[in-house]
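Here's a solo chain for you in C-alpha cells, the form predicted on its own.
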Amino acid sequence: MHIVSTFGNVDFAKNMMMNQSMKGVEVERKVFPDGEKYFRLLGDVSGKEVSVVGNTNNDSEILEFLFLLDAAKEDNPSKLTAVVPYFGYARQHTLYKKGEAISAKVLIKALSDYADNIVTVDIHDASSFKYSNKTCSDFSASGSIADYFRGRKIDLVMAPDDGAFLRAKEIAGTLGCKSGFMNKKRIDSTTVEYNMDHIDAADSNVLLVDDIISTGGTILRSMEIIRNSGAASVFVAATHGLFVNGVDSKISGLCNELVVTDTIKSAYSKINVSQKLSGFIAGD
C-alpha cells in the first residue's frame, strides 16, 4: 500500500510506514504568488492501493487533503483509501438550528467523493458516517491507551460522562479494573453538578478518559471531584489533544500524568495508534 500525507501528517504517516507493507508517497507543494497552492504526487500509484492521510481540523489542511485524494484518484489507483486520525467538525454532525451548515456531513460527503473508503479513529460520533455513500470504519485507541497504562496499577477507569463510559469500561476490561462514569444533573440552563457519589475512589489510582480534550473544562471538573474522592492519584488521557488557550498546561500540573496519541502532534502524544492502524487498515 502507498501512503500520501498533508503536511501536517508526515510524522503520523512516517509511522504508519513502520509496517512494512506500506511504502510513502513523496509530495511538492507550492504557493503561487496569489496565494494559490499547488500539489503534486511525485509517485506513480496507479494500479495500486493507496491511503491519503489528512486532518480536518484544520481548514487549510482539509483543502490540502482534498487535493491530494483528487491527486491521487487521477492515477487510477486499485483502491483510495482517505484516512482522518482526527476527524474535526464531528460535534456539528445534525442540525440544531434553522439555518446552520452541517459540518460533518459538508466533510463526509466531500472525502466521499474521492475515495472508496473512509477510516478515522474514535469519530466523536459515528452517526457523522450516515452522511457518506462509501463504507466508513471507526479505529478504536483504547487498545493503544491500554497498553500505556498497564503495569501502572491502575483501580478505576472513569469516564467524564455516559457518553464516553465505553471507551472506560473497554480500557478498563483490558487493564483488569473497575471502571465508571461522572453523574451529571443539570441544575438549570447554565448550570450542571457533577459528581460520582455511586463509585468509591478512596485511596485509588484513577485513569479519566475521554475521546477529545478541547477546552479541557470537563476534566478539569472531574479532576477535581476524583481528587476530592481521596483518589491517591488521577492520570489523565485522551485520543485526540487539542489543548485550546494553553489548557494542557493546567491540566498537567493538576495530574500525576497527562498523556494523548499521536493523532495531534503535541507534547504529550506519548501514545502511538499509528502503528496499530496501518495493521487496521492494510488487515494484517
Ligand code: R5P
Second form
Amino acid sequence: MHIVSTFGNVDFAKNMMMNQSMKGVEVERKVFPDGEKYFRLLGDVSGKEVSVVGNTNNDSEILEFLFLLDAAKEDNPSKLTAVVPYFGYARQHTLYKKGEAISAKVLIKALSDYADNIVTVDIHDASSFKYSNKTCSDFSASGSIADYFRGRKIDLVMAPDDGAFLRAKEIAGTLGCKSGFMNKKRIDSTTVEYNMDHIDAADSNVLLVDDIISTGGTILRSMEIIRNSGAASVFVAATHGLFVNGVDSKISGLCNELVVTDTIKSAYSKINVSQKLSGFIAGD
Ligand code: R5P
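So that was the form predicted on its own. Now I'd like the form predicted together with the ligand, please.
So here's everything in the complex, that chain up top.
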C-alpha cells in the first residue's frame, strides 16, 4: 500500500507507515506567484493500491487533498482510498434551515469522485455516507481511548448528550464500568438545561468522552455538572481536539487529565489511532 499525505497530515501518515506494508510517496509542492498551488507525486503509483490522507477542516487542505487524489487517480492506481482522520464540516450533514448548503454532502461527493473508498475516524454523523456512491467506513477510536484509560480505576464513563452515548457505552464496556449521558431539560423556548440527576456519581472517577472538542463549550458545561455531582475526579477524552482559541489550557486546568487522539495533532494527542487505522486499512 502506498501512502500520499497532505502537508498537514504528514506526521499522521508517518505513523501509519510504521505498518511494514505501507510505503510513503513524496510530494512536490509549489506556490505560483499569484498564489495558486501546484502538487506533483514523485513516485509511481500506477497499478498500485494507494491511500491519500487528508483532513477536511481547513479549506486550503481540502484543496490540497483533492489535488493529491486527482494526481493519484491520473496514474491509474489499482485501488484509491481517501483516508480522512478528521472529517471537518461533518456537523452540517443535513438541512436544518431552507437555503443552507450541506457541507458534509459537498465534501463526501467530492472525495467520492476520485476515491474507490473513503475511511474516516469517528465522523460526527455517519449518515453523511449516504451522499457517497462508494464504499465508506468509519473507524472507531473508542478501543484506543479505552486502552489508554485501562487500569485508571474509572467508575463511570459519561457522554455530554444522548448522541454520544454509544461511544461512552462502548468504552465503559471495555473498562467494565457504568456509563451514562447528560439529561436535557428544556426550560423555555431558548433555554435548555443539562443535568445528571439520574446518575449517582458521588466519589466516582468519571471519564467524560466526546467526538469533538471545538470551542470547548460542551465539555466545560459537562465537567461542571460532573464536579457538582460530587465526583472524585474528572478525566476528559475526545477523538478530535480542535481547541478553538486555546480552550485546551482552560479544560486541562479544570480536570484531572485531558487527552485526545492524533487525528489533529496537539500537546494533548496522547492516544494513537494512526497505527491502528493503518492496520484496519491494510486489512491486518
Ligand atoms: C456535538 O454534537 C458534538 O458531538 C460536540 O459535542 C460538539 O461539536 C463540541 O463542540 P464545542 O466544543 O464547540 O462545544
